[in-house]
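One chain comes next, on its own, written as structure tokens: the form predicted on its own.
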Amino acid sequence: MKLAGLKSIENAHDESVWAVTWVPATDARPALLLTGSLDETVKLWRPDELVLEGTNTGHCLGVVSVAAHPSGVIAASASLDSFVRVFDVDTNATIATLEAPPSEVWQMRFDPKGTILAVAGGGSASVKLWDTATWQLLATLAVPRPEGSRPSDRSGSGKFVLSVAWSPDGRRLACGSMDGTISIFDVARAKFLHHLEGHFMPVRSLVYSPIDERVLFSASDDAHVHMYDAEGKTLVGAMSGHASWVLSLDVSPDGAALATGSSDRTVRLWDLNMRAAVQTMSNHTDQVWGVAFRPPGGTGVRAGRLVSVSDDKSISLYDYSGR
């Protein structure tokens, strides 16, 4: 398996690019790329040439997360201004505006069916679930303290929720916190199940395996990538190689590889069979905040693609070939 650099766009935004996701193909158009930046804008790109399709304004502070609905029709952007903007991808019409108190909107993900938007609630120590039909709040999943932590140890700030991930069947939601714990919820019952432990620094990115819904991957500021059996509560493997914080990760659609982005300015490709890094890409000159594999689907699409975004204001596109 390997990555091959296809194209990079310097100064894709005026400031750091903090977020990236693929918008799935629709009947009317191929997949698109969506990026969010400290410059307060969200941009849409045609991925093959990285040609700018459109720029969405509307936030008054930096954009920390972008998420695309599985239908490819709508997407959402979350900003430090405490608003989540839900919009029509092709027309940029605003569909809903979700408001939260300050510092309570971080990473977002639509569930696999597209019926719920999960928003990591930052300082609220919770995850909010929004109904995508009505845009009403369905539930607030509160993250409990791990056993053994004393309420007096000021770990209120430790339960700052940064990241979320859905299992492929949509039955489980994982969220990562500033203190390094990962919480697993039963979504249908809105019930906390258990913590996954092993990280001791912020968990900024989580993703479930597309081929085994028990397997969860996590990226942490401790420079490690962990692989958990999220149901059995066990750490299955730990992978190291980055020289600094691991800020983002994604798993390839075939479930065979992981890509990670780090504050060491590199993107790494990991072979999950070997549980080892097999390639390091050094396109970026500053920390890499987002990596994302193109989802399967779309007419005539066979080649794998990976995208990365960075504090250096650039976007890089890679060809991914599996085994």
Given for the second form:
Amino acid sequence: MKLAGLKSIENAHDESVWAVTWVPATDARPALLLTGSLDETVKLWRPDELVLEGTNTGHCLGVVSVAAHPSGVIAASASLDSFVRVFDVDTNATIATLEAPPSEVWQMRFDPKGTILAVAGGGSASVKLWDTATWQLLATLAVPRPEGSRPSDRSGSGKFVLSVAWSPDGRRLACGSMDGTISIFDVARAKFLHHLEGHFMPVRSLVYSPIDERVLFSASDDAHVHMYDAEGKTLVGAMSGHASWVLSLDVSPDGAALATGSSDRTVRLWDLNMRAAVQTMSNHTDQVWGVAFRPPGGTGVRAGRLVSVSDDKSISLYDYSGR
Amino acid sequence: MKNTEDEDRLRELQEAIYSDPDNYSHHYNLVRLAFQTGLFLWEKGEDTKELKEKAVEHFVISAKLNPNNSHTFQFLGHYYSRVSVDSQRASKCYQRALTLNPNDSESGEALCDLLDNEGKESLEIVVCKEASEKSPRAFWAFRRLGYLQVHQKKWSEAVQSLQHAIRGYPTCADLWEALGLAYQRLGMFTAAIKSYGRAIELENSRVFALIESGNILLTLGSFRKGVEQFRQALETSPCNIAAHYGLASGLLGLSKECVNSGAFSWGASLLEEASDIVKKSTFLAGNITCIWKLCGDIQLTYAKCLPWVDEGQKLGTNEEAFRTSIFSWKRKCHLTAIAASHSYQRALHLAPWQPNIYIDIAISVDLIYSLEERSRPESDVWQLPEKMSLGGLLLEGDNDDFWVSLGCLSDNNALKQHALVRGLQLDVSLAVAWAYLGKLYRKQGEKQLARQAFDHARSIDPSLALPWAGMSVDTHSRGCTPEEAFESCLRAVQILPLAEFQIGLGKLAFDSGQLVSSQVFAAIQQAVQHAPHCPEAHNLNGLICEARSDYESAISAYKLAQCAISTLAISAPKSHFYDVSINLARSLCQAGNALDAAQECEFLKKEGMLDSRVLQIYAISLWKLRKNDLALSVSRNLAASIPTMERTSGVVSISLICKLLYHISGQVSAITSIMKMPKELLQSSKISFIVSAINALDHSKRLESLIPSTRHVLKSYEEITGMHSLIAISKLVRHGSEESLVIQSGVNHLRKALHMYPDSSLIRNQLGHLLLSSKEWKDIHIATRCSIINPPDCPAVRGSKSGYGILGAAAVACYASSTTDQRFSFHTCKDQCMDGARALQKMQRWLHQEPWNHNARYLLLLNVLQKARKERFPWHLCITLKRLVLSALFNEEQYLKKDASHIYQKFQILLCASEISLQSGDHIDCINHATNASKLLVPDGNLFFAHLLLCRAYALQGDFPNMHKEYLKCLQLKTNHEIGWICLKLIESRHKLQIDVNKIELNFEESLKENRSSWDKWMAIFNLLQGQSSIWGHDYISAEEALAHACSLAGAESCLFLCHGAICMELARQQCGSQFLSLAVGSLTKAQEASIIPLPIVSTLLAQAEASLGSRAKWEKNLRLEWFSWPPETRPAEVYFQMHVLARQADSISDSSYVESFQSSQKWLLRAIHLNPSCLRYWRVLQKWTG
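Could you present the same protein in the form predicted in complex with its partner chain, rather than the form predicted on its own shown above?
Okay, now the whole complex, with that chain kicking things off.
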């Protein structure tokens, strides 16, 4: 397996690019790239030439998270002031705006079926689930507080929720917190199941393996990538090699490779069978905030694509080839 | 080689062992050597292992033989730990070694290393403690213990161990560093800095010590020293992030100090440097939150403090340039604020759980909004700053500062109040919250509550600016004076230089009349830098510059204010613009730019804004432009509006109209219009002065009737004395003719006035000045007594004479060389003139006080010349004078305007230079200076003296043709100074230049005509001169006649009598008749009586005369008088000889009460010879005496 640089755009945004996601292909168009930046804009790019399709404004502070609906029709972007904008990808028409108290919107993910938007609730120590049909709050999955902590002490508990991930079947939801714990919820019953231990610094990114529903990957500021059996509460494996915080990770659609972006300004590709880094891309000149594999689907697109975005204001597109 | 040596020794030892197997020392030595060689060899190969094992055997034997040798166990320990890796045995051996000798650092360290490797930290501590308890000299143990305690964060115990260890290892930088850290953690910052400093002294590359001491210094607030530490750390370790961070935050702290003291540009430049440094460190480590927060802090501070600079481009004249300048400044601030917000957002993105960053973002966003001048809609929607501060509060709800921030950032009054009250609930002594609450209440109009809140805040924290500023507003409702308000506001400005406060201070200063205060000036200058878009700041700046008489700056400030109104503050009412225009016109007029001032007034006229202020300025500027008709018509308009004015401005207008009328249409029309004015309007001191002045010039005295009614309004001391001065001048003018003034009448009036106001410096100095101007002999001395010198801090009234000037002039003007130092002369002037030396000191003091004052320099020069003249031009004074002349001439050429008085001064200086050259024998220089002087444009009467000097110089040179030419020139020019003719006469008679017999006499008498009062004196001097010239011609009879005439004219002049007496004695000697002897006695007796101090020679001559007439007693008496008339050090030999003669007489009488009997006659004679050994007469007497 191997990554090969395809295209890189310097100064894609005026400021650091913090968030990236692929908008799945629709009948009308191929998959697109959605990026969010500190310059308060969200931009839409058409691969492989990375042509700018559109620029969405409307946020008052930096955009920290973008998420795309599996259908590829709608997407959501969230900024630091906890303002979520849901919009039509093609027309940029606002579908809904979700407001939360500040500090209570962080990473967002649509569930695989596209009926629920999960939002990592930051300081509220919970994950908020929004119905994508009515845009009403469905449920709040609260991370249980450690024994003995006062409910008013919001930061002291360390349960500041940063990241969220859906299992491929949509039954489980994982969220990562600032103190390094990962919480697993049963979505159907809206019930907390258990914690996954192992990290001791903030968990900034989580992703389930697309081929194995029990396997959860996590990236943390402690510079390690963990691989958990999410049901069995066990740490299956750990991958080390980054020199600094691991900020984001994504699993390739074939489930064989993992890509990570880090504060050490590199993107690494890990072979999951060997559990080792096979390639290190150091084309970025500042920390890499987001990596994303293109989801499968779309007409006539077979080749794998990986994108990475960074504080150096650039977007890089790679060709990913499996074995 | 070494090995072979060792082997030899080894063999020797082995032999020794064989011979004496029970001596342990042989074993020990052998093994030790073998071991050392072995260790050395062991590292190369395995082949010596056998040797080692053998060695161990020997060691074991030696240990058994002498179990108290710790070295044996140490070596065994080394063997077990390094060769046969058996840590168990090794540690036992080491422990044994330590029990035997706790000071053994090698074993101790080895044991501890072993334990450390096995992770047995507590055992390690036990070992160290044991050793340290056993021996106070076990410094290794203390050191190890200290490090371990530091590691375990047992700071106070660590301090003790480390202090002890340092006694053993005083140059170990590690120990000092560890001690520093321990102190730092205990909060003993000064001790920590000292310890770190010692570590740095020992090794200047101690980055940790440098950084930590830098951090402590920053905590203690000494940013400058801290910055130094961090810079030094960066030299050693250029990529150290902590050092970068510390340096940047140190610079931030420093710049905040600068900004708080008002030095904005300095602060901004420091911030630029800090920003560069922090950007470098974000590149080194992009994921550290605190660096991004620091970056944001630096940018935010920069955006707040960046000053607007008017780069001297005359922006006031060009609205477009002004607008661009303001916009580019604003844009820079705006961009920096946005960058700050971005930096904070990065920090938040890295650590979203840190509540304070939410507040930071809120503050930066608020700044951005205020720079964008975004109008915030009054709606229920949360504004971004509010929302972000809520983010901080959600995470940390019990932080009172966050509540205050919300209170400040919110727009909603209810929310504001709620937030501030919550903050106070958390901490009731939160001064900031009270202050903002006060501000909020004030805005809502609840003044009582506002006052209470401000008072609370002020009593909790008096170093907070806002409550002081809050106290200075609404002064009327508080019942405090404008001065108190000004003081409060000044304090606020000094605590925090905020543009709003500064503008407020400017307004209060205007109200309380403190516009000239330097604090206000500085504050408004800063306000202009920070609020250049605010017309008020520029206008106040203009007013302040105007109050400081800096009209050019005021004009440009007003123009900037106009630009600011017309380009930026569109919403400002039109009246503001007019007010600024009036200010501008006034400043223009005062700066002498009448044309622009008139244009400004015309503009206002077009806009229909002609009120009395504008009319006054308009009239003055038109008059200055010589548009007299227009000026008159404007002043008619002004006159028409007088009845509607309030009193003070009415008075001002009337006096202005009077002045204009006088200057334009002349005295008569001014008088007629004053006559026409309603009487009640004239009841003002200003007008009283004008009326009096005009009346003084008017011979027909039409205003006489008005004067009493206007004068009775004069109340204050200054006004009344001023009026007396004016009356004195008017008397001078009134009683005099066209050319001459009657000084005496003025003097008389001022003398009377002085009785009523004895301490008025105005009257005194004017009197002195008038007395100096009169040509009376005695008046000069009175002048010095009546004038007073103002203390330097009390400014002289404009137009009045300086006491120093009068003093200096009087000292020069006294003809009598009135020195009390009898080495040089015997003064005969009867008036108690001021001592010359004291005048000289006063002049020097004056020049020292006002080094720019040419007049002071000039008078000092003349006084020094006077002194030099008295002392017959000694060398050192001539040098001083030359220097003074050089600097005076330089100043004249550099700065002075070419008016008559300055040319006259230059003339005098040149003459002075010429005189010094003449006296020091440099004739060429003398002639050059005098020739230069003779080319100046001065009246003939003065020019006379230049030629007189030339005449003297040529005479000394022996250049008679030129001398004759100059003499003729003098005769042609003429002068009305008597002394000039006398000098000329002197030269004439000396060099026999006489052409026309009586020409000089005629001229002299002509010049005397003006001055009847001192006619006698001058004539006496002239006669003296004639007598002198007769003596030169050996015509003693006519000399006697002339001198007798002189004596009869000047009855009190002892010198004249002396001369007359001497001549008579000479005539008597020549046997011209005995009547001369009695004449001589008469004159000399008069001379004795008239002189205030006993004149020398008089008595000797008198004694001779009396002796010739046969009176022995009078002869003796006069000789004794002669002895006393000489100062002791200047007595000539002859006086001693006379004493000898007297003593010889007295020997027979033996009366011891006389001076001659104090010593024997022989002694007197010997002293005379001692003083003048060349006089043969004395020797002969001595011969006779001894023989």
